[in-house]
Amino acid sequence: MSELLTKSRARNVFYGGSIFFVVVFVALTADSHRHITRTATSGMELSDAVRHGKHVWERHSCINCHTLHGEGAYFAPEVGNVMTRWGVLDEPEMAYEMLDAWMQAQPSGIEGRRQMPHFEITEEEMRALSEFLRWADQTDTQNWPPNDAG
């Protein structure tokens, strides 16, 4: 048995081993960039107003009710496909309105249901989250949420 795999042996199959899992790791890595960078961008660029979009979103903390593309909280619907349910993902003035006239109102005063709170939103605001979402529903999510009402 000894014979069988001298220290010579060990080592070659150390090393023989690390270099052939580095190179599938560094393989693996490669093909993983590439998918991504071809098939999961959005199909909007980031324009101010996007931006500006994801600043709103962030300073009324709306992810601590909404989830967008599955991250954050789930009391409150999926919003990174709300301008396809709404049917507007393609008509900029018309998803500001339907977002506008959503957000003003609220809370709806339905006994039993979950109320969202009102927000003073100014109409840049307003115009740059519905950028925002629009951007956001543009993103190729692999098929997530995996039905439209997220």
Second form
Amino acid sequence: MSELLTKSRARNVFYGGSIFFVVVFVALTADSHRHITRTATSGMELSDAVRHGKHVWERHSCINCHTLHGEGAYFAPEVGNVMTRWGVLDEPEMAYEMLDAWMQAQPSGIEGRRQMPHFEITEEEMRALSEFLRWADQTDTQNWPPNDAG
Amino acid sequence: MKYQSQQVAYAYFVAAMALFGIQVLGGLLLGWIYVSPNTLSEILPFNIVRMIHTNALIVWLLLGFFGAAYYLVPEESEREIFSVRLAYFQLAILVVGTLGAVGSYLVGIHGGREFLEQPLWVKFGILVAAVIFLVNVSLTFLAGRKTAITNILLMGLWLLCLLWVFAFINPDNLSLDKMYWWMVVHLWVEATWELVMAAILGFLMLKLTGVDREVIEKWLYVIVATALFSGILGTGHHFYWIGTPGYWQWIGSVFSTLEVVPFFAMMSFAFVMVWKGRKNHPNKAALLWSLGSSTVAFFGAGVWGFLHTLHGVNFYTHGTQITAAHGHLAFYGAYVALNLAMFTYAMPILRGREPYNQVLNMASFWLMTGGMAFMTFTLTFAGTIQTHMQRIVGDYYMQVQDELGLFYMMRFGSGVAVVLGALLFIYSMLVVRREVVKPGPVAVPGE
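With the form predicted alone done, generate the form predicted together with its partner chain in the same format.
Now the complete complex, all chains and molecules, led by this one.
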């Protein structure tokens, strides 16, 4: 074993193999990029409102309590399918009203309940956030999550 | 200390330990918010504290890696660091950037991509610091003796700095955003950081056990080969449910299962080297942390990673407390404990003393490791119940969370142990100047 596997052989296997896997990974990433833009997220237009909504989502660091497609913090509910859970995926106006009503009611202040902060969000931003969540909800996530509970 | 410029590492380690303190105190507060959710909810909400907790962790681990590099590159290259001034300047940028980031989080200025929330100017600062670092250590490396340890260490550090570029790429398309986000997050902790870890572990084994360099370096290449062969395509286990193609379910399952191999190899490597070495190095605490790190990394990253990595399992466990359990033990074992091993080894030398306060240090190892293990178990139980109630039965999130209160209380308790352990570690490194328990007479062979 020790004669067959010298240090320089081990090093060459490391370099050669790593380059091989990087090449495969880059090719698959390029294919996945195409898949995302052409197929997985083609269900709803990536409009200005959706873009704006993503910025609203980021500015308030929602990901550090909630999960989105299962990624984020685990302190608050999954929101990747929240519009489906509320039954408003195809109803932009109702989606906005639900979201607005929910967020305006925060924080609940109820003792012993997790508190969602109050965010200073304009109507335009709230509509954008709602569109962003509807857009995210129609992504082809390979049927994840298993049910509407998220 | 063989080279004067190694002293730079001291400042890095002290800064790292200060942030380590902030990180665990932030974690303790988060654990308490789980138990008592109204705590500070209006002035310091959960999401802000979590950013401080995760960011402080990442930055202090990086400071530890940089410090380790400044410590071991001169010794391996057999020459002084190219520029001590640049090294201190780099540290100043990182400290200012970190304080700036924490300050801006507290007043509500931050990005919203998990772990990459730093304001843009801080991100650029990190980039500048990374470039300074790479120039500084690379010039030292190129001018001196080249060893496999520094070769692998620098390769890991170069690649992780290059991957930082993805921190600046934020596509409008959420699925693309997520895919490229993993190029920093996964390819750091499950690929390039493993190279850094293996190199530092190799260095510690070389110093602590006295095993022949040729043997250590050969196995290092084998370990890092298995790390990258599995870890690069293992990224696929993050691409199951974010809008990426279905083929990742098989690629991710197969290759991330193989990600257990490098961690098993590192653990075996550490134990075999200690067995072969027979060197009676006086710094027992450093040896404990080295062996402990590779062992807990195997359980946290390897076993707990495998627990939920197969796509058929992950479909149900994705984004539950199972993930939190794995994340905590994996980071602790692989990167926290490894950094603490390096601090434990280097600090006595940097301060010009014999190994001191090993007993306190070793007590802190067991406190922290016991606490982290307990935390992992409670979160795993919580996650199992959550997976069943929420993903199988279909109960709503908050309804399920209300059932998990007992586990969160126990988790808080384990957090207290971890914080006490961390403070004890810092205390034993920086404050106390004498051994608290006298060592026995020189060892004689047992019967």
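Between two forms, the rigid core is defined as the largest C-alpha subset superposing within 1.5 Å. Positions refer to the first chain, counted from 1. Here the structure is a predicted model, which means the values were calculated and not measured.
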Indicate whether Thr141 shows a C-alpha shift of 2 Å or more between the two forms, with the rigid core used for the fit.
-> no
